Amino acid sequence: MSNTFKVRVNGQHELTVDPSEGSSLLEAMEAAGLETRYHCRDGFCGACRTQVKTGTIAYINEPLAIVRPGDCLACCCVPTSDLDIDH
């Protein structure tokens, strides 16, 4: 059995991820039609970053680019709780 968690995004759209599915919280943001910013999809350069108000998240790759407290690359975490973020 797995866990979904609710994700608020920019404080107008909100979606259900399972991060058991393997995709990444970019992706469940792309497979909900919502526009996206990113460059690599690894990692690799921080187009993707994103501020985290509320809630946890996992890398599923450790991120070679900056993080700030506070921020994460959507192209590589999966939420561990429930979300509200700005992208």
Contents of the next structure:
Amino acid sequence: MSNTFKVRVNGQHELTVDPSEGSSLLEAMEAAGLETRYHCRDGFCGACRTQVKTGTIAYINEPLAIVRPGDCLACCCVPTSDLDIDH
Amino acid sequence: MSYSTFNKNQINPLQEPMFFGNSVNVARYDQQKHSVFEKLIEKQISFFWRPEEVDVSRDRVDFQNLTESEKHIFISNLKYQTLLDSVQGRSPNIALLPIVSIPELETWIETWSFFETIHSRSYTHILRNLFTDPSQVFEDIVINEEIQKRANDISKYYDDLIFYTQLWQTHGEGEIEVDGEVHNVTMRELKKKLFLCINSVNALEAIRFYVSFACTFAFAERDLMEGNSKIIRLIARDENLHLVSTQNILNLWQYGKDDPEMKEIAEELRDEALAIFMKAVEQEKEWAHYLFQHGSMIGLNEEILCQYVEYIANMRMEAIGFDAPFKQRNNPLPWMNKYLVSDNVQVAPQEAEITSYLVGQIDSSVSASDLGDFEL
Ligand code: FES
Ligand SMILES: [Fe+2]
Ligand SMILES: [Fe+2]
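Now show me the form predicted in complex with its partner chain, since the one above was the form predicted alone.
Everything in the complex follows now, all chains and molecules, and the chain you saw is the first one.
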């Protein structure tokens, strides 16, 4: 059984993400051809910081970079609901 | 309040603030007030590398074939980076260890500074390969005006905090006259100096390296100076960790998760913190101008580098609670990212580009039960 979620990016792109496929939110945006921000891709630099306007995420790996309220780190998380994000 | 290398009082480090509480006595890491620093130590140690492991011998030939303006860019950047790591290899220790109050942060500071000394050693490794006698390059660092301007802004907040801490440790709070100048030493004043110092270090590691990094990787994009580029990749990876540590400190203060007085100070000095960051951005742009004064290099020019500084600055400033001040939201140098990825995955170890191959990363999650069946 797989659960897919709708992810709206920057108010204009709509992606369908299947977290069970094991790719991060960052990889899902890249697969859809969006320009992404990243450096380490390993949760410790904070470059992929993304604003979560609505919805919830879960971390695949616990990040070291600081996550301020309302933000997530796209390189190491997956959606756990439909999302509206600014990246 | 004088410093003791082993505080005899019974203290509970879980109740101490990060700084200006009781000095640390037992170095224990089984419990942590702020576990992020323990995780940073583990991550940083897993990144251990030695400059000598990176073969830079081919760079010598490449260097001789660079144009004069490219040589100027390459060497100036190395000088600037040597300055930055000279400061960073000692200052967190000297400024922060006397005032730190929790063991995991104390050890993080030492680990952090130690890695800066690896960076410094790697510049010697690079320069010794390029020049029979690199003295002239090193000596210019304390003469070169462009570098001096930056050195002053980088070291002054550290120096100020160190001086006031020394006064406080020898005289306690109060008015203290030194060389005819009266200094009003109060805990509030000390904490303000600490706050500005951490902001200045944060700005340093957030953006001050990135103009030089961009030049290094622009050479690598043309298959030039690749040994140097491998070393800079390792340095960039370490720098990201250092940056995250000061971002964590600043956020813990801002959100009132540590010393409540630091929360007040963070609000009170918000504009000054912003000004420190903006000045660093300006200086990086001026640095780009200085680098390209004799001509630019393929793939880079002053304008695009300045856009990159703005792009990075936006990202870094949002991480510590400022609004992004610049319009530059797209990455003007998309190829930079591939040099900044921390490739933990072993793809093909024989490929020298894979940083994890160069440094032998260790999986730190081995537990006692994994070793249960081993007998010697
Ligand atoms: S890319 Fe570094 S934290 Fe996500
Ligand atoms: Fe460094
Ligand atoms: Fe550093």
